[in-house]
Structures are given as C-alpha cells and as structure tokens.
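In the form predicted on its own, a lone chain appears below as structure tokens.
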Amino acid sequence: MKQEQIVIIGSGPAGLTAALYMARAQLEPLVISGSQLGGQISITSEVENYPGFPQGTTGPELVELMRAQAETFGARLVIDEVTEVDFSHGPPFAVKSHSETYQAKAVIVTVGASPLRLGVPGEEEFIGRGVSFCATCDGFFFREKDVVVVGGGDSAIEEGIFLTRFANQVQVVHRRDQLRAGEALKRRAMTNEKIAFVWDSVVEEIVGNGKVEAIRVRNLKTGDQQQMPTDGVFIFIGHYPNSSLFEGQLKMDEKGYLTVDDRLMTSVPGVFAAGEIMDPVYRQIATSVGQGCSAAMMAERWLREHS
C-alpha cells in the first residue's frame, strides 16, 4: 500500500488546479485520472470564456497546460480509475484503483459530473451508431450529412455550432421555445444558416436499423407527433454528479452532489471536494479553478495543522 500525503480524484479543471497549488507547496500529490483525463472540457471543442485566451482556445489544449503545469512544479499523474475508497477510519484514508491500493493523509474529490441520458427508445441501442454526447469527438464523421441536437443550454449550443463545420445541417430540439444559452451563444446559432430549432418539442424514440436513420418528435403544446429523418443525434440536456463511489462515505444533497463547508471540506475531515462534484449551479471552467486553488490552499492547512 503506497503512502501518499495527497491524493486527488479527478484531472479536470478543479484536479488539476488542486494539484498545481499542492505541487508548489512541495507536496508531491499524486493525481489519478479517472475514465477521462481532463473531465469534461476534454471533449469541448472550443473555450472562449476562459481568461488569458483572447483568441479562444481548445479543450484538449487548455488540459494539456493545465497537466504540464501542474507536472513542472511536482505533481504526478496515474492514468487510472478509483474503484473504491474508505474514509471511516482516516487519516490516513484508503484510495484503491484499478492497480493500485494507496493510503493518503488527506484527499481532494475533483469526479465532476456525467452527462443525462434522454431515456427514450433507441439511445442506448445507438450509442455509436448515430448516438453520441460528445461533438468534438464524434462530429468529423457525420460530414456532409444532418444531425439533430438535443437541449438548449450552454453546452448544446456549443456543439451544435461546432458541428456545423461538419454537418449540411443541425436541427435543435429544445423543449422550451427559447434557448437558455448564454446571449453570445444564441445570437451565433440564430444566425447560422445551417442551424434550425424545432421549439417546445422531446425526443420520444431514436429511430434506426442498425444505425440512427431517424427521430420521433412530440410538441409539448399541441401533442403532435412528426418524425424527423437524421443521421446523428448528439445529445446534451444536463448532467449529473458521479458520486456514487462516495455514497455511505460522504455527505450528499437530494441530488447527489457532495456538500461541502466554507473551506470546501466535505463531511469527513481531511477529504475535500471540489469542481463539478460539488457544484450545480456555476459549471464554469473558471469556477471549477477557483474551487480547486481553495480546496488545495484549505487542504494544505489543513495537513500542516494535523502533521
């Protein structure tokens, strides 16, 4: 069982800040990955909200200099999976991985969240074969055809901009009859030509014989029903934390989001979260940085006050 004085869970925006702050306070912590390194904004296609970027950047691109940061200055990255932890008798608290059991004196949890599934006929049958979450990595192979986007925020907005550097056309499904994307967002899709809304309307069923050749639309206000032809359908109506690792462990809220105090500790001492995990309402690149510099500066009082 390795010794570590810190272990952070998760390698995205919120991990990797908590990383570079212990790595400069000469910690050495000791980031495991996840299923996913740099979470979430590694498959978001482009950033332009994030400070010191005029020029927007990617999300890959932003992770690979948030690691190399982070990595000069100490910390060490395992690409890895936390298959479980016990914090009922720490410190030291016990990670375990895929290979590997550690024992840390203190933990920050930086998982994020998962994107929603629509729960409709034919979403799971066709991940893969039209059904997707993520444009950034799956768009290039919908070139020259049509995709519907599902959802109007932020992130459905996004994609489905960015797919239109790919696709002939992106329709957007959207149950409201306005877009809850910020005012940037919504006046570059409105004035794309090759995006199209259909308003107050859900997903019923993903339509397709062996690949997605179509969807099945119901109005909210009229309940009529129309299907639509479509190649692709990427998928993006919010998220939800990935907790359940935790769950018996740590303190949650009704929709399993890590609770946290005011130096972002959790309801065990000594473990701390940060980022998505513990965060429903901001979601930011920005916020998830911020979380993760104070969990990391919380953290390291923390282990000077009980070494």
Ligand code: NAP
The other form holds:
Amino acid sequence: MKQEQIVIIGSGPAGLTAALYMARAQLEPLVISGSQLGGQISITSEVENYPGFPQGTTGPELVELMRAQAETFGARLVIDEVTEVDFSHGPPFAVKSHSETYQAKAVIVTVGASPLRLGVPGEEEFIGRGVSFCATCDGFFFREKDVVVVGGGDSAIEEGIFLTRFANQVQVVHRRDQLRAGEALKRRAMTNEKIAFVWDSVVEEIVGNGKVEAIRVRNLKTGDQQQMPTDGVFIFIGHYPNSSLFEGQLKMDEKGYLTVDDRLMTSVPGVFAAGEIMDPVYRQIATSVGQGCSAAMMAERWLREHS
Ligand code: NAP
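Could I see the form predicted in complex with the ligand next, after the form predicted on its own?
Let's see the whole complex now, leading with the same chain.
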C-alpha cells in the first residue's frame, strides 16, 4: 500500500490544473489518469475559446501542455484506472487502482463526464464501424463520404464543422428547429456549404450490414419517417457524470453530479471535486481549470490544518 499526501483521480483540465497547484505547493501529487489521459478534451478537435491561444489550439495539444507543466513542478502521473475507493474511514482514504492501492491524506475527484448514447437499435452494434462519439479520432476515415451528426449543442456543431474537412456532406439531425449552440458556432455552421440540417427529427435506428449504411429518422412534427443513406453517424447529445464509483460514498444530485460546498469539498471532509463531475452548468475548459485550481488551494489548506 502506497502512502500519498494527495491523490487526484482524473487527468482532464481540472485534474491537471489541481496537480500543477499541488505540485507548486511541494505536495508531490499523484494523478491517476483514468482510461483516457486528458479526459474529454483529448478527443476534442479544435479549441478556440481557451485564453492564451489566439489562433486556437487542439484538445490533444492542450492536454500535453498541461501535463508537461504539472510534471515540471513535480506532479506524478500514472496511467491507470481507479476501481474502488473507500472514503468511509479516514483520512487516510483508500484509493484502489488496477495495479496499486493508495492511502491518501486528501483526494481530489476530477473524473469528468462521458458522452450520452442515443439508445437506439444499431448504435452499440456499429460503434467503430460507422458510429462514433469522437470526430478527432474518426473523422479521417470519412474522407469524401457523407456523415450525419446528431445533436444541436456546441459539441455537435463544433465537431460537425470539423468533419467538413474530410466529409463531402455533414447532415445535422436535431430534434428541434433551433440550435442550442452559441451564436458564433451557429453562424459558421449555417454558412458552411457542406452542412445541411434535418430539423425536428430524431434518429430511431442505425441501419447497416457490417457497417453503417443509413439511419431511420422520424420527424417529430409530422410523424413522417425516412431512411437517410449515410456512411457515418457522429453522436453529440450531451454527457453524464462518471460518478458511479462514488455511489454510497459521496453525496450527489439526482443526475449523479457530486455535491460540493463553496470550498469544493464533497460530503466527505478531505475529499474535493472539480470539473464536470460536479458542474452540470458551465462545463468549459476554462471553468474546469478554475475549479481545479480552487479545489487544489482548498485541499492544500485542509491538509495544512489537519496534518
Ligand atoms: P448540450 O449542450 O447538452 O447539447 C446536447 C444537444 O443534444 C442538444 O442540442 C440536445 O437537444 C440534443 N439531445 C440531447 N439528448 C438527445 C437525444 N436523446 N436525442 C437527440 N438529441 C438529443 O451538450 P454539448 O453540446 O456536448 O455541450 C456540453 C457543454 O459543453 C455545454 O455547456 C457547452 O456549451 C459546452 N461546450 C462548449 C464548447 C465551446 O464553447 N466551444 C464546445 C463543446 C461543448 P436540445 O437542444 O433540444 O436539448
């Protein structure tokens, strides 16, 4: 069993920022990466609204810079996944991963959120064979093909615009006749000649034979159904918090977001949370970074007061 001052669970912008602050406070934080180093931004194509990058940057580049900066000051990163925690006794708190059990005097939970699924026939079956939740990862495979994007929020529109680099046509299927996405993205999508919109419509089935060939779509206003041929279906309909690991241990709201106080402390003193695991509202890189910083400052103070 390894003894640690502070374990940070998750390596997205919140976790890596918390690691940077903890490292600069000489606390040698241990970051357990989770299944995806960098979290959701590692699969985000373009980032245009994170300050300091006037030409924009990419998600993977930002992750790499944040990781390098935290490590420069002494943060340690292990590529591993936490499988179990025990916050019922302690501190120290037990944090178990695939390869190690840690005892930590304080913990910061930054495990983020995962993409929601449509829950329609064909979705699971064709993941990796035409169904994708990541334009950065899979866009390249759809050069000169036709793809469908499902959703009307910032993610759907941003990733849809990115996909026009490869695809011949991007059809955005949205369940209403207004986009949820912000004005700047909306304008860019509306004026992009490769993007078309299928309004008031939901995907009811993803159809294919070994790979995606079409979607079955229903218009919610008219009830009409149609089969639309396509080579790929990119689904961006929101996220759910990755909080199942903490059920019964930390208080959460009805949607599973961790409940924190104004110091970002969870229902267990000494366990803090930052980023999308506790934030159903803002969910920006910039806000996750801010929350990671705040959680680290509060955790550092808590450690000082309780050592
Ligand atoms: P979101 O804002 O929750 O949007 C989800 C979209 O999917 C909505 O348009 C929603 O329709 C639709 N939807 C939800 N469930 C559906 C279902 N079962 N079937 C069909 N459509 C469904 O999620 P997001 O776009 O992933 O964004 C998440 C957060 O990250 C937001 O706060 C967003 O601002 C932020 N973000 C920001 C940027 C940026 O600033 N560049 C980029 C990406 C994400 P309705 O509109 O009808 O609800």
